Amino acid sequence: MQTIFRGRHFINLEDFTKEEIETMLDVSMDLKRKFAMGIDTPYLPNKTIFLMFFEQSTRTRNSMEAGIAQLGGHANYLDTSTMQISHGESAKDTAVILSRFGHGIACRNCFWQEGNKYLMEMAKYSSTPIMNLQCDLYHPMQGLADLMTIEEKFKDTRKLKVSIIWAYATTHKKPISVPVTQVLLFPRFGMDVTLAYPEGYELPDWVIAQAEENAGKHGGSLKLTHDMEEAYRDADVVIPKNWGNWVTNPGKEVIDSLLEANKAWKCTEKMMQLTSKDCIYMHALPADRRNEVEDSVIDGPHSVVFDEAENRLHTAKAVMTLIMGGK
């Protein structure tokens, strides 16, 4: 078990080793067990944390902001559009401050081809850890109680067969961060992976080549379709979900002829009877119910999307305890 965290930033899982991430994994399980049994875990007594949204957040902000009070800390709220950032502070001058007020800053920030950069400025001039809460490239808050969840499932991830599939919304044009970080992290745990989107859907080359790496090294693998049904065929995770056409199209616009050209890109209990007999559907949320998947799939016996979504309090008291605490 490795336990040298504090003081690291949390901004990709790629800067973790496995054995990193498998201590991270046990932290967050044993949190779940001494939170199901109201077992009190002070570990962070008087820390204050400031978390950062450049944008809106139900799961993100509230698992850190409940995790970090069950740890016995504080979270500052804030809100960029009524900090100086919004009249041009810069990352640095906001990183060096808040980090000399409290003991560390987390931060949301989406924006294509800026939030990763922004985070990365932050973390060379804060003393204090910054942990990303999804950038416009890497989520590895969902990344992390994603693996926890099926990990809880399966056991036994090695060989299983789990699917990225894109799918059709029209909610708001949606960051590549969450399949992003999938398909880097599953392959490191040993899962035969399935990336699947309509052409325009592409991920970056280099995060392609990276995952392919990292399926090397580790005895999983990955394969890329345009074909939907291919993706469903006997897998026994699916995780279809809708992103962005970012890297074809950087313009901002949400719905183009792209995506109306794609409406059949849905999870359906159709597709669903494609799949393994104890294939386990899930979403990072919120999910657009009304084109992304079926009200009876998302609600019915395959979906864990509800435990999912609490996993991502326990492995988020577990990366503040880690990097936050410590001697």
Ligand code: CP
Given for the second form:
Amino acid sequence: MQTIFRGRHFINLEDFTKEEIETMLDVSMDLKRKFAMGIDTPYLPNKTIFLMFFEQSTRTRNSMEAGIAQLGGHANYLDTSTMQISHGESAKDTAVILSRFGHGIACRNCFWQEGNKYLMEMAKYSSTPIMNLQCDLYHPMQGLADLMTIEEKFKDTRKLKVSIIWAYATTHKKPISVPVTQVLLFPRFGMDVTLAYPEGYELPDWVIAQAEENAGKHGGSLKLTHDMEEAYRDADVVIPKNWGNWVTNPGKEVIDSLLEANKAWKCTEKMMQLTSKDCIYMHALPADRRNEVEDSVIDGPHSVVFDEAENRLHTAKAVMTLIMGGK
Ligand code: CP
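Having seen the form predicted on its own, could you give me the form predicted together with the ligand?
What follows is the entire complex, opening with the chain shown before.
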């Protein structure tokens, strides 16, 4: 067990060792058990965290706000369009000021080729930890909840076939941060990851190279394919989810000819019949129902999406407890 977390930034799970991530999951499970038993967990009394959102959120905002309240602290929710950021105040000045007022700053900024840089700039100048609530590249809070969910369902994650599968959606041009986080993280826990997507929806080359290195070190593997059925076949875990073609087309338009050419990339009951009998269906949510997935799958016996979403609360509390409190 690794215990030195206090004061560290939480921007990318690659910054934490496997043992440290296991500690985060241990603490998450302890908090989950205590929450179920109604045992109070006032580990961050009178601590203030600032939650800056450049984009909308349901799970992330509320897991952080509910989480800090349950830990005895307080969150200031900040819609950045109401801050002086909208008049051009810099990341540096914002970080210096907010860090003098409280004990942690968490931020969601998913703008392509800007979000991660913004967080890193804040981290350079903040005197309190910066926590990533999703940027253009990483969604570590989601990755941790996903890993917790897989461990809960299977206990031993080694050699599980986990398929991260692109899916058609029209709601908005989604960041690549969820599949990037998963493809980097899961091989570190011995999983055999298949990444399936239509041509044009590639993740950055450096992500694939890092994921392969992670797999080599930890006994997992990574396979890339453009064959959707291959990804579903005998999978233990399927994660069909849309992401934008940011790498090949940084434009902001949601619907283009490449997207429309790939409507068939949908998670259907027929696809689920190819998987292993006990396969779980996961999705970070929100789902674009009837485009990404049939209702009968997301509401069906394989789906664990609400357990996965609940784990966002327990993992958020663990991260805040370790980073803002602890030793
Ligand atoms: N999965 C996730 O981050 O959900 P929100 O966008 O609602 O926070």
